[in-house]
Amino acid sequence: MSSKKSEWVSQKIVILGTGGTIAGLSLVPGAGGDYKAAQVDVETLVAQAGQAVAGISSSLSATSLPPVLSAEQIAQVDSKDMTEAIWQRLLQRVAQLQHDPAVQAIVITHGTDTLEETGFLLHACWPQGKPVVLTCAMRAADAPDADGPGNLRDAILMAGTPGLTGVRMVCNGQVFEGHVFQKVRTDGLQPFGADPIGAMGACHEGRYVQHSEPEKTRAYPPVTPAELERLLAADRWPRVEIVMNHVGADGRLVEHALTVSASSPDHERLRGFVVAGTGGGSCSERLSAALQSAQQQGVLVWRSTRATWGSVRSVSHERLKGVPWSPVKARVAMMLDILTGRASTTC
């Protein structure tokens, strides 16, 4: 893909910062170490990182100028927090930049805890928009070897690659896709993966360089314009649990969570289960139980694995619906089943 900023001039790039380690300092500053997230506004990484993106454009280009950067903070939280009501505001948000033609582009800083059920979202409604570029850190933004600067230097510059459309993530020089990468690490520069896809490509020396096509088994089915709108305009989201299954799981929670729901204001009463089930997605005799009673009640029932990767097999006889998403993004994805009518509970 070409790299000219010819081609970048006359847009701009807009970063959404919604918290997260790379807008965290160091409880002892400038030490690194232990950190507080999300004390930094966006404005601030921005302008740090755009230093750099302006010599590293210009050693690309000497004929153009660096590419025109906008900052906006949605949320200043530390991405373990994260909420369906952040999540909207930042959805109408990108809704709006899509359809803005002075704009060429997305980038959003995010926590690393959450990030891959941010990507799953974004990626589910803007398969093929305008470049959204999710990226993070794992130090804090005053620590002597900070990353964050580094990866929103190379989110800006790959935002900002002619052609590019899309969701993607990038960390420590790779890119991911939106939908396919989770946190498998809880140290190191590199907390994700995506295996066996691996990442799809890499940014090195202000370049994206692309390695593999885009995945599509495991992604969402697009979202429509018309449940795009659905979904903007929704006033809450439904709610919807994960329970897992391990040595002794008997449903108990399954059935307290329905005891509590029956009683609870329509708003707040339970739309459905994920399960992270063993293996293939197997549950215990009376976990299975638990959740078929509550199918059979109106709460949709999905089966997922706890185990990293792998397919859910088929259990015609349990008649819960197997997905091929890990328990968090098989949420978010029921969620929006619910949210744009492609499914229904009765409760």
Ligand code: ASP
Contents of the next structure:
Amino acid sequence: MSSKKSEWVSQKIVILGTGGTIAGLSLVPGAGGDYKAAQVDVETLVAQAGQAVAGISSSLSATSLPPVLSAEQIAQVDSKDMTEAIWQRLLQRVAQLQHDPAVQAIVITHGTDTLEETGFLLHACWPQGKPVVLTCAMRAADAPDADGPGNLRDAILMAGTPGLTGVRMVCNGQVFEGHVFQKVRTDGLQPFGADPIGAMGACHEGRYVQHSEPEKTRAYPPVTPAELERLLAADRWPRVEIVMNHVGADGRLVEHALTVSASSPDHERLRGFVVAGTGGGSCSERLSAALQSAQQQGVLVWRSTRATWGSVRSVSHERLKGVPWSPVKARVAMMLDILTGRASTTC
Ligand code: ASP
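Got the form predicted alone; any chance of the form predicted together with the named molecule too?
What follows is the whole complex; the chain from before opens it.
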């Protein structure tokens, strides 16, 4: 009896809540449709998902106990309102949990709107760490056909997969690596896509099946332990803005931002621009001139593309670096470069 019991392993999984539709409530209670995001606390969400988790995990394995679930509210926001200050709290807590031997895995509930930015950030910091599984929903928690409980159940079950490492996101049964997915739809139950491979795996009835190997070419070069220390200690994140090339883009927005920055206190100075360029990352001659002038003044400038998928081409006559990420992810990468000291700006 005692030897049998010693084989039983109970895993602790910590679920960090940040808000989003998964924690939303319908404007007409219980009706679905229009809703307000970030209303239900993560403890309630976990309590609801917990029963399904216990049922499925005991049917999957006779020798393991259902995971012990512990919920913590890091923030309660619609993810359009996610901030670097919340990220800082999230990173600090994930860092502690990564070191806690009692914790097997971390699950994060989050809105879909900026999930790809948070996923990219976490993947940069812990590409091979303990599992961090992000999840979300497209329907409010009290909608009759709510998708959040199933997504959260999948995330928790997947987080406990033996041997799993790194950052994943699960939504509507599809699993994506932390840095590769992008919100490409505003409706339906699967708003995410990933180019060119799509989902890297699937989660069905508690089982995670991986279809493809982790993607390496578009990952941020992993943050080292020393760089992570620097990041966790940062009291402010650098100001990096995104500008878009479009018909008539004349660079005046860039010039205006530089003028405002010049009279701002040090910590509010503009440190970088990411340009959401056209096609392979091009910009109009006037926008390009304004950005090159910004670069000469010590502001970092990177070129991305406003196209949803495909790569940025190198343009030798423009001295603006092209990067392999969408504009919002490139912005995260640039902030990381500045915070870790990989890139220096003179602003
Ligand atoms: N506005 C919501 C959010 O990102 C949308 C969602 O979660 O699907 O928080």
